[in-house]
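Encoded as structure tokens, the following chain is the form predicted alone, with no partner shown.
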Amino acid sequence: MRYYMAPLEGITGYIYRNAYSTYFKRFDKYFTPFLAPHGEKERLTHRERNDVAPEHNEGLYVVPQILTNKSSEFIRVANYLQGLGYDEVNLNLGCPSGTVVSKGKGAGFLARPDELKQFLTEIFDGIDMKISIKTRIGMYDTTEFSELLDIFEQFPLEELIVHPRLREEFYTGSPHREVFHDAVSHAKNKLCYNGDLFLKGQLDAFKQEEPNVEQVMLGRGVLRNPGLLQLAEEGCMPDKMLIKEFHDKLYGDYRDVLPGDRPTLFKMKELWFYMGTLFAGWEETYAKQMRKCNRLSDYERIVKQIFKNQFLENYL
């Protein structure tokens, strides 16, 4: 099974892929938050750039995922990639934000089949480069993803990522499983699954009702538990104190390069959100304190007790 470090807006960018590249099991590949180029040129925010800044990436297979429903802009965001040194990159049809899908871009794309195939006749002719696409079954119905993977099928696609779920649906509900069974049966295309394989079990089960399918992607579930790919493949979580040593070069690392407090205490509660439910103890007693946190020290002495007092939950 090959692994894909999903890119979550915010979460998963240059700093968090490499510090937890340091301590855990390398996924095969890491996706990007996406660019979402503007106007002219690439037009790609300091942040952006950075994030894709080759020396940020050193020993990492990083995909640049782009945002636009614009072919020029797509083309000149590539073509500055590859001038990086990149090979491949991926076009987000899933992003289910209302501010996105109101302009066209993300899931809402899925809902213009026809300007979709145009864009995607234009992207392939204007680029010599690997193209993914990371995307989502419709908009507001099933039934739609049996023309969106029609169009698909016509273009020589790097691979295709399919998220099984609605855009109506955001989050919520559980993933449309038979949907994507039913693409393996017949897409010619490479088909890799993302969605809600958060635990070792999940994935194993996986693996037994899609043993065609060689690659998932993986977001949520890492967040959670930075260690689930130790834990799928070789059946051990690893020690608390692996992950003290992550969350501490983190937190350095983030301090490094935010300007002041306010910005890296959002970024770790942002982490704890979802790495607060591997310690046993966590909602009950630290994720309120977590919450109302407003300076580092409180931060830090919050943190300390956690690694000191609890346990980490079973992830089986």
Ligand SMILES: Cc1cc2nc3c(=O)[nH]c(=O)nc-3n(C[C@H](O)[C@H](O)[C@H](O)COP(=O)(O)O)c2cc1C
The other form holds:
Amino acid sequence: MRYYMAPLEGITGYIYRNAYSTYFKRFDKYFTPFLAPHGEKERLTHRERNDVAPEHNEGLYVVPQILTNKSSEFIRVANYLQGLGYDEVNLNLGCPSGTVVSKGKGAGFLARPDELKQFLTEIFDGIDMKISIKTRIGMYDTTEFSELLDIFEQFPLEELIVHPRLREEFYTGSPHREVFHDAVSHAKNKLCYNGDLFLKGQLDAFKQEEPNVEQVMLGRGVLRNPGLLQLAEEGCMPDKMLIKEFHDKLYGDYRDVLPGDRPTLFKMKELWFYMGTLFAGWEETYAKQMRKCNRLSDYERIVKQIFKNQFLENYL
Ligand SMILES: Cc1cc2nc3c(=O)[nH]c(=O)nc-3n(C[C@H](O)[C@H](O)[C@H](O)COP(=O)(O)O)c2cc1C
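Moving on from the form predicted alone, please list the structure of the form predicted together with the ligand.
The complete assembly is shown below, putting the previous chain first.
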């Protein structure tokens, strides 16, 4: 099985990718959170350029993801990325956010199949790089996916990463695994599955159900348990203290680059929203303390207690 780190905006940027890769089993590919080109002059924001800077991604196979519905913008950013040394880019057809969808981008692009086909024709003609797509299965109804698949099949995609939820489901309910399964038997493109694989048991079950799928993308499962890959492949969890070392590196690196205590606290709290549930006693004792804390000194005290007193649980 090949494993990809999912793009998670605000979380799996270069700081996270590097800290993760220093301590845990490496992913085969790391997808960046989306780059959203804006305007003709400025290609990307300072933050976005920082995220794809080669010196911030050494030794990792990184695939930058682009969110746009204008082929000229996609091509311009792809050319910029090629100049930095990248040879693969990914198109975001999944973002469910209202502001994105209302502009016909992300999952919103799925409701405009003719425009989408034209866009794909233009980008495949316009650049000489590998292009993959990360998609949802439609806006409102699972039956939308067969027409979309027909379109995707007309292009030489590097791979098609499918998060089998509809836009209007956001991240609620369960992924439509039957729609993905159906696609596996029809699609000629290489397919990668993404969605709700958080535990070893879920990964094992997926492998049994889809023996012909060789790629999975993991997002919240890895945020929750950074040892998930090792657990899935080698059957054992890394020691709790390794997770602490990872935490300390991430914390230190965010403190170094973020402008002040509040943004650092915000980032770390967001991480604990996921990682906390790996620790016994999280819900009863620590979740509320963490939500309420607004000073780094308090944050450090809570984290110290968690690592000292609690064991890891619920990862199988
Ligand atoms: C906070 C957050 C940010 C996300 N940012 C992106 C993004 O920038 N690009 C993208 O394609 N998907 C994004 N996603 C979707 C994830 O990549 C992934 O498809 C989703 O979380 C389902 O996979 P999982 O169940 O393994 O987490 C985001 C999801 C979350 C929860």
